[in-house]
Amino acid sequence: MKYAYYPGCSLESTAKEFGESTVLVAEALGIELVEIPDWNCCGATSGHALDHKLSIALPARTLGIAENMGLDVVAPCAACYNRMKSAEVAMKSDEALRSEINSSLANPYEGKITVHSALEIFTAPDVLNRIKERVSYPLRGLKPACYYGCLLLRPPKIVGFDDPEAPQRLDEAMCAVGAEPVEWYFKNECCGASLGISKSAVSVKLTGDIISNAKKHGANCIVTVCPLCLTNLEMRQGAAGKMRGEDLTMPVFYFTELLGLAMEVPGIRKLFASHLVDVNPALDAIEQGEPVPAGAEG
């Protein structure tokens, strides 16, 4: 199993732990990720906010390079995935637009490859079974609130690999490694990250609503697929707690970190030191259980 890997800007900067854990987990599962050479920014958020054709051309350039590689693309960041998938759909469905965009590209994109999210790849039935077989440190005692956010699920006509109103793929991944996802109401609500600078009070309120609901439903951590969501949920806990008059301290993980932890992939635990919120309370809850031999779970 081999994919053209698009890390995007965040996974090589503020979300390095997401990028590193994605690569480590893929290697452990026998999935080869070949980084797309000379990839460029997908344009989120500024590109598509300024010019529609630019928002298509930026991802299309990278898709053209990947198409020359003969490989489908995997884009872990939810925002990158959304922009890449939007460009794919636009280029495949609009011949005139495809011709116009391709006229300016050194590597035209003809629609022969497809864009996937990392969650989509890691929760494919055969891969999920492989994960279950590899679990040697089941995450019993971990009760994550699975937070999908906006961009992985919407618009459904473009992304469409999970139910936009009642998504399950992240929950399935957590169940596969022995965690107990909680049922809660905010798994697909916006955290307001894009308003973090222009309207920070709105972002603080939305973040507070999410964390508070997760806590009320028994979660001891939040797990997500989006670098911007994780940063927002970590950074704004103090301000959101002050606004609501609640203690909203809550560890937040990337789902690939937890997959790697359960499979005891070397190098995963060191990534937790990069988090802004202490993850040890959640890890302590896991470590009450006894590890089992690989393959015993599931």
Partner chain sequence: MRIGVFVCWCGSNIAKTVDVEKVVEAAREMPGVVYATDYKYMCSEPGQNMIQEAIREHKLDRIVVASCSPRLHEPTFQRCVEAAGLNPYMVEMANIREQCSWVHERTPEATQHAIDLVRMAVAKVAKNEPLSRSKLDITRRALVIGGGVAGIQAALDIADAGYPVVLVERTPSIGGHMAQYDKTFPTLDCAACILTPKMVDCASHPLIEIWSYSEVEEVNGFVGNFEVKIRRRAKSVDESKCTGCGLCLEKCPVKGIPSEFDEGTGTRRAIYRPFPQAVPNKPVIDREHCRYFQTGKCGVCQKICPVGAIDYEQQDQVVTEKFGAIVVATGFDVWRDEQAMAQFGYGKYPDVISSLQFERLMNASGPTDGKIVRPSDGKVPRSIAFISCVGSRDEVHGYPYCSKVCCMYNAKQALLAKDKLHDVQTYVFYMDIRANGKGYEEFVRRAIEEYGANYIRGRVSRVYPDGDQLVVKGADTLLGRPLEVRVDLVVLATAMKPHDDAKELARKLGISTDQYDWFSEAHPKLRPVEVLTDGIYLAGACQYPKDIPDTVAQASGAASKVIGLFSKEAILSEAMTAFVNEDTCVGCGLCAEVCPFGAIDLVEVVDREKSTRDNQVMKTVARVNEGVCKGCGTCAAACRSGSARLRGFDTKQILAEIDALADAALSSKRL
Given for the second form:
Amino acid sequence: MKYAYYPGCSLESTAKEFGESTVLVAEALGIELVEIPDWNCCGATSGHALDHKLSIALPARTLGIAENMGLDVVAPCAACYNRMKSAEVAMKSDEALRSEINSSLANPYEGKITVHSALEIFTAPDVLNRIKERVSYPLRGLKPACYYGCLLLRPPKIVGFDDPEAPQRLDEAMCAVGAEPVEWYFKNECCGASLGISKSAVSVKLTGDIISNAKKHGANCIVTVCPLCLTNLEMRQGAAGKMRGEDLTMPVFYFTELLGLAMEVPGIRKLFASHLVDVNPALDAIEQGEPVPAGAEG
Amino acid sequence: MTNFSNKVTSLVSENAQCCCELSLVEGPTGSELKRRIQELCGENVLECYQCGECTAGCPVAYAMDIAPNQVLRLAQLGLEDEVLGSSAIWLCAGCETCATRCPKGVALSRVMDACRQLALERGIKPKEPEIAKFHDQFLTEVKRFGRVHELTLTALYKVRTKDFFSDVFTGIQMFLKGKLALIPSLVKGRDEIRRLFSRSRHGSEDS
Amino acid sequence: MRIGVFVCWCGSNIAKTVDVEKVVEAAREMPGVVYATDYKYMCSEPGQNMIQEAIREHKLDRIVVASCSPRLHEPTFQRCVEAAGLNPYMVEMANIREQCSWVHERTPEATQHAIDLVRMAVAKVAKNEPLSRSKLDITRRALVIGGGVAGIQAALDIADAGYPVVLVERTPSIGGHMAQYDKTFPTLDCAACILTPKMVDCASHPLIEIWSYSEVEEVNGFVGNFEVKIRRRAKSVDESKCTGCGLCLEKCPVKGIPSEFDEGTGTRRAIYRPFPQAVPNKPVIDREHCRYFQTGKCGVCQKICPVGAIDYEQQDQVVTEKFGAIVVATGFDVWRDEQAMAQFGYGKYPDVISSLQFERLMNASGPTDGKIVRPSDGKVPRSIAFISCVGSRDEVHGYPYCSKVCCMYNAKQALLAKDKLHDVQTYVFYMDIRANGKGYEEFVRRAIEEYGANYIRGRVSRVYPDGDQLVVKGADTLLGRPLEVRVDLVVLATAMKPHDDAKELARKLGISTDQYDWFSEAHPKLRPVEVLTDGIYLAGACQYPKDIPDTVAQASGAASKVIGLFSKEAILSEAMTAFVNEDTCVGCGLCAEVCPFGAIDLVEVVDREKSTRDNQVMKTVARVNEGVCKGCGTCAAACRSGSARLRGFDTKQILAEIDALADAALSSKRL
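Okay, that's the form predicted alone, but what's the structure of the form predicted in complex with the partner chain?
Starting with the chain above, the whole complex follows.
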């Protein structure tokens, strides 16, 4: 199994632990990820907010390069995935737009490859089985609130590999590694990350709603598929707690980190240090028959 | 204002604080807004039957000056100044909840995108200038480097909004954890990317 | 040959686009035409008189009327010329309205198009031959499919007029959805009080046979002469012996099967009757769940039955019966798509229920004896949210149409809930209030003004639990603000939809369905009870969502159509039917295969060409049953040897039309 890998800007900086864990887990599962040479930013929310055509053209350039590689694309970041997928659908369905945009591209994109999210490929039935087989450190006692956010699920006509109202794939992945995902009700609510910097009051409120609901239903951590969500949930939980008068301290993970942890993939544990919110309370909740020997990491 | 002017006129928009009677004169201007929205995003605002599903599910509606369904209503009536001058179009977080649940299949999120583009195109001052500046700074980064360099993005955004102190502590924490690189990574095909920009609306304004 | 051409203005429908006088002028020059004129409304009495006078005065033997579609007025003009002594099939219509004026601007080309259409009709009518219709017998016995209030009403009306009826019902009892309801809007009559007497009337009527637990398998034949194969499923109870004492119902050890009649809010046993007032009031054994049928051990009901009515050996009976007319009254189903309703948590949170389930909770003979309690914990709700348009007016997740009755039953349920539980707070989330029936608007206002139902204008985005309550996230579009309410129970007004197998039944009956699978009427305004197949009529919500008054009215309408048919001495067959030239037919059977009405059979006949006086050679040929043939012409188009032909549309007539058009086009250099 081989994919063209699109890290996107965040996975190189604020979400580097997402990027690194994705690569490590893929490697452990025998999935080859080849980084797309000279990839560019997908345009993110700002792209489609201000300029529809640009929001198709930017991902189309990267897709064109990937098409030359002859590989389908994996974009772990939910926001990148959403933009890449939107561009894929637009370029495939609108011939006029395709030829217009392709005329500016060194590597035109003809719609021969498709885009996948990391959650999609890691929860494909055969891969999930392989993960189950590889689990050596089951995450029993870890009670994640699986948080899908917006961009992985919506709009279902474009992304739609999971049910937009009752998504399951992340919960399935967590069950596969022995964690006990909680039943909660803000799985697919927006955290407001796209307004995180410019209108932080909104993202503080939404973060508060989300973490409060996760806590209420017994979660000891939140697991995400999106760097914007994770950064936002980590950054804003202090202010949200103050606003609501609740303790909203809550470790937040990328799902790939937890897959790697359960499979004891070397190099995973050291990524936990880069979280802004201490993840140790969640890690301590994992009940193991015997303690993990120190220095087991590579 | 005469009844024969071809303009859709709103007394509200002339004096936004006052709830006056609306005076509608259907004409090219009114349908022009609908036409432009459809051209930019493919959505026909006349398909909306004002059920309120978008407002009910919108995570940001509470903070908007007009409700999401009212954005569509104003667009239906062609009350351009009011839609394009609203905070709602800027506050929309693009979460697509409205588009997913709309029983008529109208993607309001895309209409919001179109309205922001139209507002900029017509030189209407964004009601939420910080959000507009952030998006603009973001795209400027992409245009310059091909990728987004979060440190530069945040720094320049803060210069533009003269907000130097919020989130500084988080920024330092991130830097210490090695999450904010000092040097931006550059895309080789920057000329190609600039070409994409110059073909689009955003490219023409700053260079 | 003396052809007359009559060009209609259709008010301004034709005349505003087509230069009618030019058409008349051109017609006068066409071969065989001896008279041509125009008139404002040719179909009106003066118009028809004009045709009849011209026939007499100018000794016309063939008529062309250039006006609207023959589907609208061909029968009118056929009757008109027949009264003037012509064979009715000597009329041709040139459709210069739907096929010309309505699709053109006023241009010379539009007029030329009309002239061409008239020219073709003139060429065709010149080749017309007189046709006649034969008389067919009628079996004066009706089949009513579906035992809801529509079927019950139709059966009673037909039987009261003196004709025997078989009422076929799929479930063990007649009564349909109406039997599930508590009270009915806007009068608040108890549904059982007004329905059960009718059910009993059906059972006791000497001319009505109720075949419950039965389904239609196959329909053959045609108006007056249907042959219908019906499967009478084995009830495992000998109805002639069973007294309906109900002892078996108490002793059956297989409990806890979700009751279909209670919409899963209550349970039943393996031997059951859907509800205590069922008609027939005799139980059936659900073999899927019965321990005896599944394991061979048990037999409790057989042991306990005092009259020995339990019969495990009973088999399904498939019978074929003759009927003269069929009333289709199969009703509706409710939308149950849990995935599409995930945003409301239907199927996931026990206290989110459908309106039909709420009816069962309110109904005195329901599983809670009429106490409104929450399915999750049996507590009395202090607040209830009713959500309208769940799956209705929702083209993305459900159906684009309005289910028509939900606004009214929402108001009724909010009112009755308040009536039963004085402290309850009710919320009704609505988009529009559609209350256009007698006493309906007043009723909704009463629910709001006197019973305090809190109407909130806005759709609901999401329902999710919070503690032991449910949060309903909606909006008040009148205020332009999102809002949330916390309630104990959520009731979803789920859409009415056709039965999943509606299309299958339509196929058996040879009738058509619309894009949703509702059965299609013959004409939406003027023939709302008929379908395009003669002798089959529609009643109730199998056609489109309807409330009880409309359903009953349509059922009586369908019944009166049946009675009207049965009161005729005989019926006339179609004249424009297909026939097969058996001398040239090679018996390939393609025509029989493509015939949508099953009107063609393959038969063995003597091959006249190959047979000698001593040696009779047989061959297979196709033969058309003229009673069934609808004259669609599919066989004629498919036949490779040109043996299958259609009266009134023979090859020579169609070629004459094409020739006329080609000649005109060539001579005016348009080709």
